[in-house]
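One chain comes next, on its own, written as structure tokens: the form predicted alone.
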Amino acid sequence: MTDHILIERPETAPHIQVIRFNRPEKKNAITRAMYQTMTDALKAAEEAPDIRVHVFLGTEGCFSAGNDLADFLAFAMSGNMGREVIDFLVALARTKKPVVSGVDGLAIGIGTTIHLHCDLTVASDRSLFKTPFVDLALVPEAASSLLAPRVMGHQRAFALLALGEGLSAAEARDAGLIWKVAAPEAVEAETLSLAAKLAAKPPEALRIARDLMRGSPDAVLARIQEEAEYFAAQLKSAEARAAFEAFMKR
């Protein structure tokens, strides 16, 4: 399962760690050993002097359409809610060095809540930011009902994780949640720009210039933590269970 995703040092910036996604005939659905390579790499970058970069970037027109289904109704049928979508989430939000995202399509679940831990993601303007928790009976994750009120304010934040209405790359970039719009072709190497600009920056100031922003972890945590509790009761709610079936039946 480690193919599906892909841990690459660029040759042309060899101080950046890319974890891409790549499962594009699941339009890169993240299953639980997909989570745990990803924990794994950001917990080995973190400890490298080497790398002072994170990048996240998925495929040519999808970057994540969230969470494989298949996994989480395997969970509700058996109760058993795995600890590596939780262990991944805290290792985001533990990281030291900065994290930079590419998007290229379709960010659903996961694939748009990520980015609110990203310090800049780049998003090409065929992107669609989606969040269908509540549609799936399920609550917001990532610590998402806390970053996005803070990012976007309530309204717009409500209308993405309760509503669960779509934003356009041009919505997102105004609300808050990207930092810049590119063309397709063009989202991978102004990413990797970024990414490249940050590493040749001193690491230690920069470092200290991304915690006075970001501010202490410790509710971030503790948030990741009450969603996870919320998610795993629905997840083996009755009303779940029918909405992940009536999904898989499409």
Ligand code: COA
Given for the second form:
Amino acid sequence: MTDHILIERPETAPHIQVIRFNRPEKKNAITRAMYQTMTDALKAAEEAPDIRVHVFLGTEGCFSAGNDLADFLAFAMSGNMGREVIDFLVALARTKKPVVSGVDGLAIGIGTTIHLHCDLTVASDRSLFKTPFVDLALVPEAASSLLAPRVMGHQRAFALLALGEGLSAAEARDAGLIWKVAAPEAVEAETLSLAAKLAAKPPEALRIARDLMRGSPDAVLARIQEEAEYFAAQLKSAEARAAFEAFMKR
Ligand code: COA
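Show the form predicted together with this ligand, please, because up to now only the form predicted alone has appeared in this conversation.
Full assembly next; the chain just shown is listed first.
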């Protein structure tokens, strides 16, 4: 458990569990402990009959700067990726309950790819979605190499995942990565209101509708594993280590 992730049950929105990134001093970069806390929270909420919707939120001006680069450097030095990231991605891909997210500001790396697993995302007009995987000598993760081309077509996905081009909130909406753009001060309320609307639907009908639209998670789970193997190999590369060290030394 870490207070860098807050697990909240908003009074105004019963039947919703919010997982909030709460490490603003590090732009909500995600550590192994944070992944573990999120996995535990997702799994617990899946089993809890009174929780009907998962919500991801960040802090003011920042959703998440992605995986903690100090952790990446430690992985690069030790050669051991750990299970936390994969366990989280698998838990996310296996959710049976709808997932809603609200973004205000930076959404980097997994801060972007997480929304491919969300059903509705609201982002503020000052948000930036960016995945500098290849610039860090890494490869796409979270099954984004499968889901992003499906959602937005090969060329837009390639610009995002390989070229490392950022998307504004409006571009992310036009690409189908998110649903709505809102003013920064309205993001949380809109996100929780959407989640509350979903939570008020007949849960079984909602679950079946979502399952039908998402299809079997098998291909997504297989791609998460396949990407992870390349990712782990690249993490150990000299080019990746140089990129993390350069960031840490800034
Ligand atoms: N991992 C670890 N620490 C991070 C981080 C990350 N992914 N992103 C930001 N931080 C830390 C910075 O090191 C800094 O810490 P310090 O104050 O102790 O020096 C703090 O968060 C603030 O970041 P800073 O870079 O000063 O803010 P900024 O507004 O100038 O830039 C970013 C924000 C997100 C553009 C920039 O921090 C960045 O590029 N981060 C790396 C993003 C990334 O590559 N993520 C991995 C994707 S796979």
